[in-house]
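Quick heads-up: it's one chain on its own, the form predicted on its own, in structure tokens.
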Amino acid sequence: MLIFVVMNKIQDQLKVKTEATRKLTQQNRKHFALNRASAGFTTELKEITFTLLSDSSEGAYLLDVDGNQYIDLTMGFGSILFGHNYAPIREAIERQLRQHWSVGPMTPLAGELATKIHEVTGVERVAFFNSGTEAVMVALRLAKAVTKKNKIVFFKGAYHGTFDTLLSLKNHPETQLAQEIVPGVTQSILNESYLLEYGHENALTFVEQHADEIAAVLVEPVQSRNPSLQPRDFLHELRSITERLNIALIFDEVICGFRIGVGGAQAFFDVKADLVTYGKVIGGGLPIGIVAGKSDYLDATDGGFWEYGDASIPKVKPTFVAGTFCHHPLAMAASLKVLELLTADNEQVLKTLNDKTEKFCQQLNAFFEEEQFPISVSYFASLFRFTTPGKLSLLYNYLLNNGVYIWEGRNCFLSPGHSDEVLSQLLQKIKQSAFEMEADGILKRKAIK
């Protein structure tokens, strides 16, 4: 009974605080089909089930349509690395907007960006798309086209966007084929997808045993939903197996790419993948997806390298890729500026930000441990997540009520805009929320053994 009393209490407070958000959400619901507006729906929390509506942000802060200010830990789902409305990126977009923002003829910026990505990451070739999901989709298509095989492997706990063949959280216990769990994603679509345990020796054995049918192994090297899992030895062994058995190793770095360092997870783990997908950070807040990697695979987009003035011709039969906005001038301009900023001063901005995130997360864990609260934080680079089992997930509602915004997927990100002063405020708001949960009987201290 207590939990319902507390839920009603926090609902009443948030209903008053977010009246305009709730009103607009309800007003638009009939015509605006938005999954996030019902994410995590329960009858108990129905009245505060919404996604925040905001039309103003600066640095580490955002304002909702009710005029409430929040410390933002969502940061564009990790795409806003430098902070909201960061002047150098905004100005680069504005300059390009004044000059040219049409598509049709190819913008010269795309070739320039591809070359710079090659220079800073070591990939051989680069292709641009509109989103991380699209990049993953194309990477798998290229792998199947080149290896002439049709099965793919991905791992439990990973997030690869919304491509149908990857939308499953469970597998068949004997065949390991991904199983149908999402309405509209049928079993026939999943029958070419093996879903294995990440970091487990059994997964390596399975890949070896089924190498004649596996075109690609798709890996989120550091899973955004489990950033503490960083299986370096597993990845090295996986690289050895896939390289030996003509299987494409694909690193999905849409979230971790250009975050741990410009070289991404490939440099961090010292593993050279065949293909790598990027997004989020590199776009500076604008939509982008990137497939990069070895020429052997990227050549399947355009036939491969050839030259004017001689007898050379494309040597590879390409698969099909396309998209109206794949090389949008505004996204190209923003990405060029992001690369310039990231590589300045020997990548100092990333080093400082990642050190700041580690220190802050250690402070949080020290607080939770000292107070014997059964909450913890795991982190990688500037990404972190709270572990809030069961009813402790109410923490996010308390945080929202106290001026901290974390989106429904619960990944949190810091930016340079999260100054020491902001982080001090944030730490106090988190502590306040935890103590309020304790006072309300939701959060209980661990028994001392």
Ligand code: PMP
Contents of the next structure:
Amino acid sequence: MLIFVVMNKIQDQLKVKTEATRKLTQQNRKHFALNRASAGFTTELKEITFTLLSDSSEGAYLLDVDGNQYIDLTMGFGSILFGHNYAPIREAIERQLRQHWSVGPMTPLAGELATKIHEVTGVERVAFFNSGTEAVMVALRLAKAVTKKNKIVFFKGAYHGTFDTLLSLKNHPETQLAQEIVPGVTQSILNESYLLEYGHENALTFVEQHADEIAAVLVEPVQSRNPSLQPRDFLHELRSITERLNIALIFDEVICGFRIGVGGAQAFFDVKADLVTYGKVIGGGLPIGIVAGKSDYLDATDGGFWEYGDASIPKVKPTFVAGTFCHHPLAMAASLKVLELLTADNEQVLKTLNDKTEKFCQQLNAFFEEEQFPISVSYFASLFRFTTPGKLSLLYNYLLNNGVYIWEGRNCFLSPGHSDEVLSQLLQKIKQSAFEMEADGILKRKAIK
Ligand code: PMP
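Switching forms now, from the form predicted on its own to the form predicted in complex with this ligand, please provide the structure.
Entire complex below, previous chain first.
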């Protein structure tokens, strides 16, 4: 079938299925400026360019406003590790909601959570913010304040949120400075950011050569967009170079943290970073961002440790950090519950979930391989991602049509709510989608079996 005929066919089916989502999206577009509702816009797929509207979810499932049920693989962009509406977390939030949910004076929960995070991850000090973006922004500021340098390094393939100095995918071939690609993120802001190749020897040499100006190297240790790249030796070398040359090594663990294990990527790679950012999982589905790490750096938030009743004073001149909702009682209560659940029984919940994800991904890859379909999945912990070259990204439309929801950024996550039964349904739906794509002439086998 010609590709545009197929596109029309899948569009016609999805249009019927998601009528209420499309109708509300259209109704709201005039006043609701929503980038996700136009993400990946193409004229060919205009009629099914929307973001799904849903107001109900449980375990591995969600319902859209048309009443369709989907197996959710988005799982709150990786923030809902235990499954939707998980009772112990909901109850912790409800308890806190009944007791106190105002900001102003600090809730005692925040100090308790900081101490617990120190105990389970080994970080010395912890500061709370509202999102991963904010945590990354603050971590970079602390690094500049402490090292008294102004350049930062980040790597191609990483995603660190929406802080301006990190919003580029392209570097200057000679200077390696990040280049302006997004309107509004001007070159002058990017002139403090070097964008290098992740895992490459050249990047290490570059960092060594520019050490005098580099305050921080920011790493997403396992990039959610490329989870099979796990450059252990590179990270160890990077650690020893940055340590030697007074550069802050920042691990952005907004996705890896509390997922591969409670110790996150630091424990997985056996690398101690100077600063670590966390988000997503630890918030139990509520907004959170955390900057943690060595006192040398965290002391730039508050001047460092001092005690009542003696002559001690804050020794460090702090930079500026603040935020109305930074220690929101509901997020603190949810996070404390998440930590309790994660650390119970020697982290069994993570071990089981990560093993399950690996087994499921291997089953998927075995299917694609056996059928000689040019699709595969790569994975790390409970995260996985399809590789869908060219027009094969239509897979996501076929999957949606068959009741599997994957958001526009395409990172997929499993939860304990994805039981064996759900996973076997999911496998069938993925197989069915692939065979339908083949029947429609979109998916071609690599070789005849
Ligand atoms: N860092 C990483 C590694 C992320 O994956 C994300 C978000 N997906 C962020 C930072 C930004 O977090 P947030 O969306 O909470 O601002």
